[in-house]
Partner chain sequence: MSNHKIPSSIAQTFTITKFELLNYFRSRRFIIMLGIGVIIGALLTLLVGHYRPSGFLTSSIDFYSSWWGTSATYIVILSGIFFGGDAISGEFQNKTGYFTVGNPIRRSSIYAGKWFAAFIASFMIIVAFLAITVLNNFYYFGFNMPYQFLESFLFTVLYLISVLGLTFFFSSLFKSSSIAILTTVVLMLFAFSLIQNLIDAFVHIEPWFLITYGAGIIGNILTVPYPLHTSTVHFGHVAITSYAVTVPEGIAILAAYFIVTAILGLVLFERKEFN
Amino acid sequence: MQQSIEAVKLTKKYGSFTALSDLNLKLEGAKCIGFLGPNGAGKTTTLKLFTDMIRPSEGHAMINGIDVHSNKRSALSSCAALIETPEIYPSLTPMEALSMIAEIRGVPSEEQGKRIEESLSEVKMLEWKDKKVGKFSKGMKQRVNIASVLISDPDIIMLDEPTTGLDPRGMSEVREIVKSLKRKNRLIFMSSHLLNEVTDVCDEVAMIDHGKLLAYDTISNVILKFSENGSNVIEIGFSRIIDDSIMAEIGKLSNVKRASKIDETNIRIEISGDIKVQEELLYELARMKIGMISFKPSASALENTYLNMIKEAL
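In the form predicted alone, what is the structure of this chain alone?
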């Protein structure tokens, strides 16, 4: 059975304030889903409900078909989460800090050393395993936090805005780590308020605002369904300068409505169509042999779509 996370009419109220309202959302398979919303939208509340850190006012939080609140041990046995930004004791080394986590998670003592080293290797912190955490940068500490999530080798990983508070280099490092986690048949549910982060890292996006779900689909389909003009926007990067003659050729490709330059080696294409049309466009561009090195939904298009949806939700 493939891994799954499901909210069934999930609601959380604090007196008269509703932090989460009647959330119905089912995530399945091995992929990364971005949970996108502004600060205060209900993202952390949702993740805390899925880890039973708080109890729902109504509804159910399910992991692999098991209610988290009524059977927490079974539901969370294949799951690990990093909620908000926990602090590591500065006097400990990563090996010492992660040994505590491994003990808490019930990792057999004979396996703990190997699991910890594998986890630190996965986040590129193995060479720092015996250094005091107090001397680490914020980005390095966050990588150790992510390593703590990996110790139990979970099938499901929940991350709550993992790049918050990091400098650009730290953000980039953490995003690359999250991308690498996708290669190991895991379901990753990652909250964020950064549209470019979701576009760069995630396969699908669930949008939330004021505690209500606005949409859940692939990023391209969300842009296509909810954009003002019904178009999809793709950003493409090249290893060489794209001159006007190549731009003219690209503009003539099937389903391309408009092509424009972002800079000398990056362009933005507006297309009419869904994921199948993108697949065909990617194939045509590859056949042109013009040094294409990246192909992804436009962060600016997702931002425009999201802002339009928030206006409608107000």
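Coords for the form predicted together with its partner chain, given the form predicted alone:
Nothing else is written out below except the one chain.
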């Protein structure tokens, strides 16, 4: 069975205020889904419903088909989450705090030490394993929190703005961790305000505002669907300097509307068409053997789409 997260008519009201309104969303398989929306959109609310930290007013939050509220222990048995910024008892060490989580989650005791050390070294906190958490900086605490999610090697991972409080290196390390989880066939649902983060690590996006789901699709389809002129922007990186003759050749490829340089080795192309067109284009570019090393939807295109969408929703 494929791992899945599913919201069925999921609604959360605070008095007369609706923080989340009739969310229907099924996320399935091994991929990373970005969860985007402005402040107060309802992202944290959604993730809290999926961990039974709050109760739905209506509807169900399901993990692997099991209702989280009525059957929390089995629903969360293969899912770990990091919601907002939890605090750890200040007098405990990362080693101890993580052993507690490992024990709760049933990591066999003979594996615990190894798992904890691996998780801590993934977040570069191994040398701090026996220091008290109370003395840690915000970013160091968040790294331990991330390690706590990795400890049981769960199939499903939910992260609420995981890179908050981290320095740029920490942010990129966390992105690498998320990418490596994806390679291990995990399903990751991650809220973020950082559009470049989402384009970098996620395959799909769900956009939400005022408690309503606006879109859920692959990043390029979302950009295509919601961009102003029905085009899609892709950023391509090369291992060598791109000269004008190569630019001209790229410009001639079918479906390429416009190609422009970002810098010596990176270009931005505007294409018309969906994922199929992208696939062909990637093939064509690879065949040209011009040292292409990256090909991804443009973060700024996603940003424009995002801003358009929020404007429309207002």
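In this text, the rigid core denotes the largest set of C-alpha atoms whose superposition between the two forms falls within 1.5 Å. Every value quoted in this text rests on a predicted model; they were computed, and no experiment measured them. Numbering follows the first chain given and starts at 1.
task: Note yes or no: does the Cα of residue 136 move by 2 Å or more between the two forms after the core is superposed?
output: Moves: yes, 2 Å or greater.
Flag for residue 124, CA shift 2 Å or larger between the two forms after aligning core: It does, since the residue 124 C-alpha is displaced 2 Å or more between the two forms after the core fit.
query: Rigid core fitted, is the C-alpha displacement of residue 236 between the two forms 2 Å or more?
result: No, residue 236 moves less than 2 Å.
query: What is the Cα shift of residue 97 between the two forms once the core is superposed, in angstrom?
result: Residue 97 C-alpha displacement between the two forms, core-aligned: 2.5 Å.
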